[in-house]
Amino acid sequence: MTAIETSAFLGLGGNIGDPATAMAAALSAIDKSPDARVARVSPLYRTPPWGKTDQPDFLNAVAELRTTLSARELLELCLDTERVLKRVRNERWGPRVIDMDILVFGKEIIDEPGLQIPHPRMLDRAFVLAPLADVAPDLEIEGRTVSEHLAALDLAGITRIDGDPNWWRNV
């Protein structure tokens, strides 16, 4: 019996360290698992930090995916590339080396302890809109497309600083 592949996205981020080699890391361990794969990548976005405000400015991206995972393995292999790649959680919203989040998972409603999808606060984010806007721009979420729900939100202080889409290939 073959395994359904479904589309996923993936929000990434990081403003410690080197975030952009992090998350290119972090994509190539996703790629090379047998399980998924990376269909698409945004730009990198430089975003000011949102909810805990002083600390340095975010970098981040959203990639689609295709795999053959549920949302909870999938869910598994981004905690294992966290700890892999020295993500250490001390505070919430406070500076990370690298911060993954599965955003959309098909089109699942999952509501678990330690496992919400879609991502619960991603409509309220621009520094996840924007970059998911590039991939997706047409996604539905909640009746709207992601781009509508982008629309609504102040973009000041996001800045698009790659517009290549294999950046992650490069660093």
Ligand code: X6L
The other form holds:
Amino acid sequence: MTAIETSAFLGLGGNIGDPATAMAAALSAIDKSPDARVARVSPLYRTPPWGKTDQPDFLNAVAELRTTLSARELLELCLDTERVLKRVRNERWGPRVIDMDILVFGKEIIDEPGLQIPHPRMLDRAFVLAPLADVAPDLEIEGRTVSEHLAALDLAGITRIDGDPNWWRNV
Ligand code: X6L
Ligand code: MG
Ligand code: MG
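Could you please show the structure of the form predicted together with the named molecule, as a counterpart to the form predicted alone just displayed?
Below is the whole assembly, all chains and molecules, this chain first.
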């Protein structure tokens, strides 16, 4: 029995403690799930905080998964993984050890409480689109490619960290 795999894109971020290690642990945990595997991971980016700006810079990245889960099940896996890594939800938009957001789930368009896909605010966030353009520049979202969306954004303060492309396998 071979189940159909969906290509899904996850945004990852964090700005407390050692976010690179937390992001690596999160991707390793997902990759160990029998129902999801990590197909591609972007480099890490150092990014200025958005929304609530009086907090430390973030590290951000994007991963492409192949999964037999539904979008809702993948959301549960991501939230479970955030809990395992001891994410504490305090103030809205505040600092966090790890955050994982489903950006894209195949061609599905979902607008439910707690689950909106494609992520409704991803297209104006350079900290999402810069790493997404590394793994999927030609992916179409709302009629344009990721590269085209990225070209419209201000990349001020966003820096790609050139290092081990397998940075996420170190946990
Ligand atoms: C006006 C009001 C303009 C609010 C923007 C933007 C709010 C982004 C929240 C906003 C607004 C967010 C990350 C982050 C957060 C992250 C970086 C959020 C949720 N998460 N900044 N800020 N990376 N660089 O992962 O994205 S909080
Ligand atoms: Mg987020
Ligand atoms: Mg989130």
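Positions refer to the first chain, counted from 1. Predicted, not measured: the structure shown is a model, and the values here were computed from it. Take the two forms, superpose them, and find the largest set of C-alpha atoms that agree within 1.5 Å; that set is the rigid core.
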{"item": "Rigid core superposition, D162 Cα moves 2 angstroms or more between these two forms", "value": "yes"}
